[in-house]
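To begin, one chain is listed below as structure tokens, in the form predicted alone.
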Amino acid sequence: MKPAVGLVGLGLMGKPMGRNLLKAGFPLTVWNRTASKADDLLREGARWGESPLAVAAASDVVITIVSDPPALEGILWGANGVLEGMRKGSVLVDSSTVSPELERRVAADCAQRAVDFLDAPVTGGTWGAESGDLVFMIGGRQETLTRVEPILQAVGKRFFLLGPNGAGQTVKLAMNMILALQVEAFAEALALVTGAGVAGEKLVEVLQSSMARAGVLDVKAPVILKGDFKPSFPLRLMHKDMRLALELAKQLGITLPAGAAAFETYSTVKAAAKEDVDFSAVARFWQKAQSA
């Protein structure tokens, strides 16, 4: 019999990931601050959890996707939060997007009550949460990853184990301001080239023939060049994850001046936004400019 799994948090990735799972045979137990987001899956087998923790107690693994620290830390510490209704020997994974030191402050609550805990935030996009291509990287203790890697397996390809609870956050935090750095860089190329009348498309079709080549442009390009920014990866999470590695950065003394640069950019698109954008709508701040 599969292990019963809880979900809290039914955004753009952890609909997706709980459709996989239930497609994978899993029993699932979900809650969601809007519950009305819970239907399409409890329409599919899916039971509703009356909380965090009635999920909790009704799960041998938890996993938990929600949108920025201040989210996490309600949904485990807040009323009826999850880590109240975690058994003993039963497994807590983390896949939001937060800092280290949190994550290691859930690993230290954890282990009070003798719960294993990984975080484990994903790369991979909307896309990758609905095909169950996620990449996982993990901080925590390899048999911890064992026991849940079959559950993973139903949402993700690939699974690092990056060192002890908190490397996982640290690489997510690393990985998504190299996104977004290879954006907002696509961006002002963008701008020089179309601002030199040579057509953006033209910049793209080299670009990806190239050593500058970025996998991330062969989803985000398209988009900036339509000005389409349907939100895939929220501008609001990017600016939220460069933030937090700029903290991490000063928490550690190491000055990062291009993460900086560009954050002051993505601050200013996404203080002028007037709706729920991607992150790839930096490029607005070049096309403003030339408008202007």
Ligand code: NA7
Contents of the next structure:
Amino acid sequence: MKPAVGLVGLGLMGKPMGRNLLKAGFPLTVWNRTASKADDLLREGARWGESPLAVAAASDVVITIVSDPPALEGILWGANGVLEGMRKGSVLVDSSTVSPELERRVAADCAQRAVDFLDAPVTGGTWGAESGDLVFMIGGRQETLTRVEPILQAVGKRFFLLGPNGAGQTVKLAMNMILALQVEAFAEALALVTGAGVAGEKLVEVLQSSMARAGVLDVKAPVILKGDFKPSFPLRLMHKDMRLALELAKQLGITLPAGAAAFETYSTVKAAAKEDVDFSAVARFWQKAQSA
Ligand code: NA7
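Coords for the form predicted in complex with this ligand, given the form predicted alone:
Next comes the full complex, and the chain you just saw is listed first.
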């Protein structure tokens, strides 16, 4: 019989992950703060857990994927939280992007309860979540990964075990800093080229045929050229990840000058945004500068 899986957090990433777990035939219990976001999955065969605790109590393996550190602390340690409900010998997999330090606290609490824990943030965006092609960056023990890999195979294709708990988040924060800088670099170059009277499409054509090509720009360059910033990877989440990366650098006594400068730009665009936008909306910074 397939292990019972619990899923807490049905946002842009969590919901398609839930759908793929159901398609792969895992018995699935779900909880989300906004209950209506579970409706589709319940129709597709998931069971509703009355609380994060109830989800954990019904599951052999619990996956959590919520926005940020306060959200994760709330669902784990708040009233009727996940940790209180975890069975001895079960596994908690957290795929939220949070700080490595928070994940080490989660790991310590799990160890007290004889629960195994992996920090396992993902990359691949909503496309990867929908197609089941997410890439996992994992901190924890190999034997724990071996136990849960058949489940994670339903939502992801590559699983990188990077070190002890916290290592998954460390690499994830570094990865998102690279993505933020690549998109920002493109937005600056676009301002330069279009400001000089050359079409942005020409830049993209050359860029993506050159050594400077970036996979993320296959997706983000077209939306930037169209000015269509419907959130796929929301700016508020990228901003949170850059903040966490800079905080980690500070704790380590490392300076990240390009990251810090990009964070200023993302912060300005985020403060000016009236709606939830994609992180590629950072290009608005230069669009505004040019039209001023
Ligand atoms: P979304 O689409 O913003 O979804 C965020 C999820 O987190 C969603 O289920 C939220 O519930 C939940 N959330 C947010 N705050 C809370 C609190 N305080 N308590 C309980 N649940 C909460 O994000 P994504 O799915 O794109 O990303 C999820 C993570 O993966 C994030 O760390 C990314 O950086 C990577 P809601 O539906 O709003 O009630």
